[in-house]
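For reference, the chain that follows is the form predicted on its own, supplied as structure tokens.
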Amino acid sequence: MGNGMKESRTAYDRPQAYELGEWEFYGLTLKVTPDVLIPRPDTERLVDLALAFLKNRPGEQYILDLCCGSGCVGLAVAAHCPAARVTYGDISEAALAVARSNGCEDIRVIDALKPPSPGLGPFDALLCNPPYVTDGDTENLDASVRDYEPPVALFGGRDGLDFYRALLPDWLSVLRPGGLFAVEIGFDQAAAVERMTRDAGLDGVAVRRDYGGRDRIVSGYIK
């Protein structure tokens, strides 16, 4: 009886996006599998920021969508900014296969926890929605996330900040002067990530909220 109840709960919690095999993000219908996170409205704020940055910049703009998963961020930017040329990077080859099925072209296996390879870039913007859930913090995750979404895309170390420590300052080297650095964060990580971003020497460091009013994006600009 106990096992039957567990199976019933799990079946009920299975995300609709994985059942359908697709999900909408920023007006795009994208393929999704359990190898990638389900795109969520909170992440659309990262796209909003990138498009505001790019709209008044002339010529082709080179974007790095790091920890890209399904490719949702870069694809949304490219759909609304024809001058954008996006490179998609992720540690998971399975995730990159999903990104490829969504039409991403310049795809690379990249470990964001390691310094960038020589010759990568330069880019006008680095956009990243990294893993930021504290390791082992499964009780505070919805069952649909905990049981189905890929752990490699969720957990970011003992305090959830490992990826921000790796990105700042090592990954700033791939950006041109004046380039945009923007990352999604957990709702309670703004102070820590904002401090790291300032300490790395970026200009115009700011925290932006998601549609629900929670801190969600930290950004700054290369001097």
Ligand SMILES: C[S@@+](CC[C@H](N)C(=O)[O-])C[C@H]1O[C@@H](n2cnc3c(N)ncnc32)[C@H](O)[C@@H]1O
The other form holds:
Amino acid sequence: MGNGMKESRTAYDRPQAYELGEWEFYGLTLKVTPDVLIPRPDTERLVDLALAFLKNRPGEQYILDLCCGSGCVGLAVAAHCPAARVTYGDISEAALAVARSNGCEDIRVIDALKPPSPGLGPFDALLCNPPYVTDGDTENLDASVRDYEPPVALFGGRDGLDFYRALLPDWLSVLRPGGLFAVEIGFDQAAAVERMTRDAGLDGVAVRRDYGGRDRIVSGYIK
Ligand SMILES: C[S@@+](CC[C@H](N)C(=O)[O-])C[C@H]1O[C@@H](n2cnc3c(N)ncnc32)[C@H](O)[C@@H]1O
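Switch from the form predicted on its own, shown above, to the form predicted in complex with the named molecule and output its structure.
Full assembly next; the chain just shown is listed first.
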């Protein structure tokens, strides 16, 4: 991030969540620092989808919250599904420290842009809210995001799709047959990510909208 942007910072733009040091997500109050993305209401749709999937499945359910940041997605799933056993992965050790302070236990440094380590999984669901802003596209970001939230949580390559390309199909190998794959997307990325998900051979591929009616989640199931 260039100096110009830093000079343009104003106290007005500093997110309230970082001032407070905590933020609410899915009814949970989570610790947040400038090392993690502030959990967004739109991401709650990923939790809704996971809980609907887990509802009728007997026994312990193994979940991978990849690109976990504060741990908000996995923690919300675990709070509403006692049978969920969540593994939290992120490339940022600073973010994982925040996740740990929020009560996440099985925490791993994982690079989602590389294929999964042998022995990781199997999981019943892979949930991921990856960075998906186009590199350098700072003009369309609110100043509070651009100047304060961690760049590692935001940018997903030249077209914003690097993480989906890395996950599909390589990361499907960590899922059990019938397992759920679900990712958050940028509102204008549904067509591309839906196509990648179908091309990877998943069943029941669907796009779901956020509270504002914009495309926000792409999901499918392992055959
Ligand atoms: C959009 S944030 C999502 C955080 C959290 N899951 C949420 O929904 O608020 C993306 C997260 O991906 C992490 N990340 C960035 N590059 C990564 C990589 N190559 N492998 C794994 N995690 C990565 C960032 O550190 C950040 O925590």
